[in-house]
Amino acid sequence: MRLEFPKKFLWGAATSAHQVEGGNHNDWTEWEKTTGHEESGRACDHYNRFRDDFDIAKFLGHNAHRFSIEWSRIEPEEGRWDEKEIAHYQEVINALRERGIEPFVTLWHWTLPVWVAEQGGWENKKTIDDFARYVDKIVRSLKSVVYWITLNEPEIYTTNSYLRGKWPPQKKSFFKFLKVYNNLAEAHIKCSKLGFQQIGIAKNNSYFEGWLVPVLNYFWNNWFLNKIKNHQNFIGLNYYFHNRIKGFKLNQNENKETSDMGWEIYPEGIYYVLKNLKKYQKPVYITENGVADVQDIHREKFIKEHLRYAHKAIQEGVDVRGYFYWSLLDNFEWDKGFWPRFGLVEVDYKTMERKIRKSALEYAKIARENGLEI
């Protein structure tokens, strides 16, 4: 059976600056040093190797690519713009365009300039204005970009940084969690008035089962989107998780198949999550969907099964226009370090050699043919 995807469907992969570029100096690099976590260091050296990496993306049939701009490079000190770094990101965009690849640009993928962190980060209302000023500078400087993502997964960031206290600034406060979450929504709304061609966020939504579904759907999946629904042209969906609730316990999944991270592989969930987004009447781009799989034994099936269920949602009227696998490259996985391997492309962190995985070639067939054999 062959599943055809809509014409002009975008196929690609995603990365984030801190995870692939190397040589960053931000609140996360400071945290890595002071806590003894594995340091991101030169990561994948993508900052210098982006052209070669985009050659691989082109070879793999990708016609779109999502990446993020590192705010700490652009404004290393308050009010001081580094024009060389802005020019660097213009080169990144030019390199994509030269290869026929549409850029999707994320403006904030969790890291902050040190000076922003020192003023209280997203707890401080001033950061909303600082972020909007940075965004305005970037949008005016990089005029050729059509698709902008202001924020990546605000709910994951706030949960891990302000509720669970795992990530910088490692605070555990429900009050601060709510404050930061609201400030992020306010920041997006403020930025939405800055003259973007297309603007959205990348929202991590989960598929919940059990008696708590209405509550969890509202607070986890819908609250932020409801707040910004009149201030975005599209929705970026990041889907990784199924969450079965039994009694008062979350994550009671069957875990018949899991990733190297121990995350249950549950492709059907993406269908339900996409159907839940239909009510917003916005185009949807699947901006992240991936699996940590060092042996490359799950990835091909993972991609095909998630696309099969995404296609089902499309058939039922959800306006899905693109799919970005996470990630193009193996990369630095935040507090986990370098061991999780999400990449379509394997990276040897000693030599920086790139090696295309077999599953990447299977995904390339889907991208080139704009369709899927099941």
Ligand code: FCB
Second form
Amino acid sequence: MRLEFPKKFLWGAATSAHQVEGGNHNDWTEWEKTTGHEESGRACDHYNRFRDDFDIAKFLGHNAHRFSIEWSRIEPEEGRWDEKEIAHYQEVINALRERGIEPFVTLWHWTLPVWVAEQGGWENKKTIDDFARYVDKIVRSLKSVVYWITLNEPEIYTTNSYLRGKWPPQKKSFFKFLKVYNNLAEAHIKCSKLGFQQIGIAKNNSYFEGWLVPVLNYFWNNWFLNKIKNHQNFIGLNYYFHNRIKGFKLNQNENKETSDMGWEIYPEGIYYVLKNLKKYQKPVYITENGVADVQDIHREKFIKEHLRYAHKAIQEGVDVRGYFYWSLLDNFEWDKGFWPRFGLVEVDYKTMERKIRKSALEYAKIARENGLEI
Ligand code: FCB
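Form predicted together with this ligand structure, per the form predicted alone context:
Below: every chain and molecule of the assembly, starting with the one above.
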């Protein structure tokens, strides 16, 4: 059977600054050092090699690409703009456009300038104003960008940093969690008034099964979106997780197939998660979906199956307009370090050599044909 995707569908991959650029100095690099975690260091040296990497994306038939701007580069000290860094991101955008690739630009993918972290990060209301000022500067500087994503996965960040207390700033407190969550929503709403062409967030939603579904759906999948629903042009969906609840236990999945991270591979879930977004009546871009798979034995099927279920949701009226595989390159996976291999392209961290994985060529075929055979 052949599955055709809607005309002008966007096909690409996603990255984030801290995970690929190298040479950053922000609250995460400080945390990596002080806690003895693996350091992001040079990462993929994408900061210097972005043109070569975009040549690869073009070769792979991508017509869109999601990346993030590193706030700590733009405003290393409060109120001091680094125009050279703004010019760097303009070059990144030009390099994409020259290759016929539409940029999707994320403004905050979890890292903060050190001075922002020192004033209490997102716990401090002042950070909302500081963020909006940085966003305003960027939007006025990088005028050619159409698609903007203010925040990446506010719920994953607040959960890991404040509910579980595992990520910087490791402040475990339910009240802080709530405060940060609300401040992030407020920050998005404030930024939404800054004259973007198209604005949204990247929201990590899960497919839940079991008796707690209404509660979990509400709090995990819809709560943040409900807060910002009148202040977005599109919804960015990051889909990775299925969560089956038995009794009072979460995560009782069958785990027939898992990634190298131990995450269950459950493509059908993307269908339900997309259907749940239909009520917002906004275009949806799948801004992340991917698998850690060093041997490249799951990736091709992973992509095809997720697309099959995304296609089913499209057939049933969900306005899905793009798919960004996570990630273009192997990269620095936060507290896990470099071992998880999510890339369409393998990176040798010693030589920085890039090697295209077989599954990437299969995905390229889909992108070029705007459809797939199953
Ligand atoms: C998502 C993050 C992204 C990456 C993938 C594996 O939650 O947005 O940066 O780490 O998971």
